[in-house]
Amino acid sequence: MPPIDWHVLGPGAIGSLFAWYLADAGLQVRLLTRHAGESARLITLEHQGHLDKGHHDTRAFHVDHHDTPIQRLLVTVKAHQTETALHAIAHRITADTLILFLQNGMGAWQVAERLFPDSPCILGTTTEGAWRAADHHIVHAGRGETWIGSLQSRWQPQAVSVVRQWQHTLFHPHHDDNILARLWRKLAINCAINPLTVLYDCRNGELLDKPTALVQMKAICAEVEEVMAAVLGVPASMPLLELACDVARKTGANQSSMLQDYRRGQPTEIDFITGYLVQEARRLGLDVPENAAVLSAVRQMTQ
C-alpha cells in the first residue's frame, strides 16, 4: 500500500470537500471518524454555482482505524471538538506528523501545540463555500481562496511544502507568512455574521434587511477593529463593516455554520469565535460590550 498523504480528522462539509479534491488530484486520503465500525464512506459531491452546475459525483473513501503513525493530518472538526478528537488519535501523532488546522474560530490549534509540541503545526483559512445537504452529501456552493501559513517561523517551510503539494488541486492555495492577520479577518467576519444569524434565526443575507441587526453589526465590527489593531499592531486594511456586509450579501442564501448547529440542537463554535474575541479584549484591557452581550445571548439560547 502506498503511504497515506493525508488523514482528514472531521469529514464534515469542509473536511469532505478537501478530502474529495485532494483525492481527485491523486493524493492518498483516509478519513478519521468517530464511528468505530465504519470502514468506508461514500461521499457525494454536488457542484453548485461553478464548474458543472447541478452535477453530482460519488467517491468512496477508506475510514482508517489503524494504529499506524499519521504522516499529515488535516484537522477540520468543529473547534470545540478539537481536544477530544486529538486525544483519540494521540498515539498516532509523532514528531514527524504535520498538523494543518482548517477550522472556523480561533485558538483550537493551541491544543495541538500543548499535546504535541514537537510536531509541526500550521494553520489555514479558506473561503470555499460548502455545506452539507444530507449525511455524506456535500454541496460545493462557491469557489474561494485558501491560504496556509504558520505562527512559528520554524514551521514556515512545512507550510510552503503543503502549498506546493496542493498546487495541482482545485484549491491552488497560497502561502502567507502572516497568516494570523488573515485568521483575524475571518474571525471578524464570523463575529459580525454567525452569532446574529442565530439571534435572528435567519440566513446571512437576511441580516442586511434588518435595521436592528445592522446596528449590531456596526457595533460588533467597531469593537473587533479595536482588538485587531491591538493584537496585530496595525489598523484593519478596510472597514470591517463593509467587508462583513459584502460577505453577507455574497453568501446571502447560506445558513451560517453556527445557525445550522443551533437548528440541529448541537453545540456551536461561539466560544471560539465571539468568545475568543471577548477573551482577547479582556487580556488587552479593552471593552467590547456589544460582543459580550451577543456572546451571552447565544450561550443562553444554546445551553
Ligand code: PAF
Contents of the next structure:
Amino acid sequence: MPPIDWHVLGPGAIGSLFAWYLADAGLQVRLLTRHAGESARLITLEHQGHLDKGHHDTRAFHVDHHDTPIQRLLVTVKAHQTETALHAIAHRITADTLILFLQNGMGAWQVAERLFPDSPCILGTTTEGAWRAADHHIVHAGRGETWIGSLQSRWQPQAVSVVRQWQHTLFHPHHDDNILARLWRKLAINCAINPLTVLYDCRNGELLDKPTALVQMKAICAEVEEVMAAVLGVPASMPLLELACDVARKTGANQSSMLQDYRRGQPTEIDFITGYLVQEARRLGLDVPENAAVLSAVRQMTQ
Ligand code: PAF
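Next block: the form predicted together with this ligand, after the form predicted on its own:
Expanding to the full complex; the earlier chain stays at the top.
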C-alpha cells in the first residue's frame, strides 16, 4: 500500500474540501473522525461559483483508526475542538509528524506547540469558500487563495515543501514567510464581521444596511487596527473598515461561520477570534472596549 500523504483531522467544510482536492491530485488521504465505528465516508462536493457550476461529485475516503504514526496532519477542526482532537491522536504524533493548522481564529496551534514541541508546526490560511449543505455534502461556494508559512524559521522549509507538493492541486498555495501578518488580516476581518452577524442574526451583506451595526463595525475596526499595528510593528496597509465592508459586500449572501454555528446551537469560535484580540490587547496594555463588549454579548448568547 502506498504511504499515506495526509491525515485530515476534522473533515467539516474546509477539511472535506481540502481532503477532496488533495485526493483528486493523486495524494493518499485519510480522514480522522470522532466516530469509532466509521471506516469509510462518502463526501459529495457540489461546485458553485467556478468551473463545473452545479456539478456534484462523490468520492470515498478511508477513515483511519489505526495506531501507526502519522506523517502529515492537516488540522481543520474548529479552534475550540483542537485540544481534545489532538489528545485523541497524541500517540500517533512523533517528532517527524508535520502538523499544518488551517482554521479560523488564532492561537489554537499553541496546543500543538505545547503537546508536541519537537514536531514541525506550520500554519495556513485560506479564503476558499466552503459550507456544509448536509452531513458529508459540501458546497464549494467560491475560489480563494491559500497561504502557508511558519511562525518559527526552523520550520519554513517544511512550509515550502507543502506549498510545492500542493502545486498540483486546485489550491496552488503560496508560501508567506510572514504568515502572522496574513493570519492577523483574516482575524481582523473575522472580528469585524462574524460577531456582529450573530448579534444582529443576519447575513454578512445585511450588516451594511444597519446603521447601528456599521457604527459598531467602525469602532471594532479602529481597535483592531491599533492592536494589529502593535503586534506586527507596522500600520495596516489599507483601512480595515474599508476592507471589512468590501468582504461583507462580496460575501453578502453568506452566513458567517459564527452565525452558522450559533444557528445550529453549536459552540462558536468567538474565544479564538474576538477573545484572542482582547487577550492580545490586554497583554499590550491597550484598551478595546467595543471588542470586549461584543465578546461578552456573544458569549452570553451562545452559552
Ligand atoms: O468566517 C467566515 O464566515 C468568513 O471568514 C467570512 C470572511 C467572514 C465570510 O463569511
